[in-house]
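Starting off, we have a lone chain in the form predicted alone, written out as C-alpha cells.
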Amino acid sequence: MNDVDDVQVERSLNALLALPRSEQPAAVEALCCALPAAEEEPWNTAFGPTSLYHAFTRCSVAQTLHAANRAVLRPRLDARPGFRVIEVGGGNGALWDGLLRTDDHGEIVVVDPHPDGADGVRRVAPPGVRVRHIQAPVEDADLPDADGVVCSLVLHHIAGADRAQRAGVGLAGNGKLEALQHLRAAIAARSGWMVLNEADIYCDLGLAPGDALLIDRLLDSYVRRCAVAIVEDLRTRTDADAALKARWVQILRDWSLAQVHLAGNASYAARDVYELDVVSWLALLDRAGLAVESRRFTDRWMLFHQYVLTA
C-alpha cells in the first residue's frame, strides 16, 4: 500500500460518523473491508522507524503528548542533577528526543517485556544518561527506587481496576491498583513524582464483552476522537510522506477500528485494551496512595488525560 486517498479516508470516516449511533458498529466493519490492508505488524512488536509504533508517535495527537510531557520533566530533572527515572515501556524514544540536554547526568530505567524496548531510549540519550532495561511486565518488576515515573499509554492494557475484579470474571493476577501502588513504592523513598497517560474512556472489565455501551465507548475513543484526528493528519500534515501515510492508515484500520470489532467478539482476556475514564482514574489514584498535583488533556481532541502525581 503505497497511494493513500486523503479525501476519501476522511469522506468515509465522516459517513460513518454522521449515521446514528446504533447503525455505527457495523459501518466500522464495513470501512475496515474497503480500507486498504497491508502486511500485519502486531501492534507493540515493532519500535523502528519503519514500524507502526514510530508511525503513532509521529501523529498529532501522540506528539502533543510527549510535548505536555516534555514540559513537566525537563524542570524536574533538571532539578535532580543525577536523576533516576522509570519509564514503564520505552517505545522507541520518542519523549527523551528533544527532553535530554548533551550535558544531562542520570539514568533512565526502562521496565518493559519486550526485548528490544529499552532500544529506542539509548538511541536518544546522551553519554551521561545511562539505560537500564528490566524485561518484564511491571506489575513482576523488580523496581528500583526512583526520583520519578513515566507511565504513558501502558496500564490500559491490564486488564481491572484491581485483582478482585479480575477474579470475578475468572482472570488471575494484579490489576491496575496493584501496578499502581508497586510503581508508588518505587517513589516513596525519594519523595518522587509520576507522570501517567491514559485515555478518557470507560471499558474495563465493568462492561462485558458484546455490550452495546462496550462497544459505543470504544466508538467514542479510538473511532470518534483518535480516527478522527489520524484522518486530519492524512489530510493536513504536509511533512508526511507516502509511507507514513499509509501506515497511518494501516493504524486507522487494524487499530482504531479494529478495538469496535474486537470488543463486541473477544472474551474478557482477549480483548486489547481495558480504559478507565477520568473520574474512575482519580478515585483509583487515591486508593493507590497517589496525590494528584495536577492534570489535563494534552489534546484538543480529549483523548489523553495527563496526571501528575506525587506520593
Ligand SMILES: C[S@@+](CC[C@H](N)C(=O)[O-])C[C@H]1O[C@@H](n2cnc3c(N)ncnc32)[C@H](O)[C@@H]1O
Contents of the next structure:
Amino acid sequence: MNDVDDVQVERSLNALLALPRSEQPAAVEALCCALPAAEEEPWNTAFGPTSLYHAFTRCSVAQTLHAANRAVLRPRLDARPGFRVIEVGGGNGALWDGLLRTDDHGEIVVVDPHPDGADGVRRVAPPGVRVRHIQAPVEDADLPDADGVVCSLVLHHIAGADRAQRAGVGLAGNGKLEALQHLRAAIAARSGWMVLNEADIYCDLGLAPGDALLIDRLLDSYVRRCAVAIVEDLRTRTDADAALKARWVQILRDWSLAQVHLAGNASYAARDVYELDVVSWLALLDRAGLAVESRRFTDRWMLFHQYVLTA
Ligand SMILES: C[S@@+](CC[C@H](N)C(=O)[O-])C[C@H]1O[C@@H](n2cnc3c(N)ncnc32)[C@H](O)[C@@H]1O
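Beyond the form predicted alone, can we have the form predicted together with the ligand?
What follows is the whole complex; the chain from before opens it.
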C-alpha cells in the first residue's frame, strides 16, 4: 500500500481480526509495515490546527465524546454565571468549539505541562472568557477552587493507580489517585462537578511489559474498537478530504496499531498509555472521594466512557 486505499485497509483489518487471537499481534505488526509512513510527528506532541491530534478530533469517536461532554457542561455553565472551570489537558480546544457562547463570562484554567497547552482553548474562547494556563502535570499542580473540572483523555498518560503502585515498579511521583484527589479538592469548596473521560481497558502497571494479557487488552481497545472506528470513518465519512484521510491512516498506524508493539516491547516507563477498565476506575474514584452521578459509553464502538462526578 503506497497510497491511502480505504478498501484495502478495511480488508486487511478485517482479515487480521478473523485470525486466531494468538496470531493477531504479528498480523498487526505486518499491517503497520504495509501502511504508508508519513513525515514524523510523534503522537501527543503537537495540538495546533495541522496536528495529528487535530485530525483525531475529527474522527467520529472523538466527535461523539466531545459532543457528550458539551451536553453535560452547557447547563452547568449556565447555572454558574462567571464560572471557573479547570480543563485538564487542553489538547486543541475541540471541546469548547461550539460549546462556548459569545456572551459567556468566566474563566477556564487549563492545566497542561505542554507549553502550548492552552492555545487551542484560547483560540475558541469568546472575549468574556479568560483562559489561564497552569503549565504543570495535573498530578503535581496547585489548583484553584473551581465550579467544575473537565478531565478528558488525560489520566491514562499517568502511569499507575497511585504512588505506591508506581514505587513498586521503580517509578517516582504521583499516580492517578493523587491527581483525582487534587481535582476533588478543587471542586469541593464550591460543591462543583467533574467530567472524566477515559477508555475502558486495563493496561496499567498491574500488567508487566510483554505480558500476553497486556498485548491482548491493547488489541481489544486499540485494534478491535479504535482501529475499527477509524477505518469505518475512512470508508464512510464523505466530509473528509484526502488530506484528512491520510492523517487518519497515520493515526491508525502510529498510535492505534502501534500500541500492540509497545505492549510487547516497551518498559513500564516507556509504555504510551496506562488505562483502567470501568471497574478499576469506579474503585479509584471511590478511593478519591468522588461520587458517580452518571456514566456511559459515548460512542457505539464502546471505546470511551464518560463519568459525571461530584465531590
Ligand atoms: C489526548 S490530549 C486530550 C485533549 C483534550 N482534553 C480532549 O479531550 O480532546 C492530552 C492532553 O493532555 C496533556 N497532558 C498530558 N499529560 C498530562 C498531565 N500529566 N497533566 C495534565 N495534562 C497532561 C497533553 O499535553 C494534551 O494536551
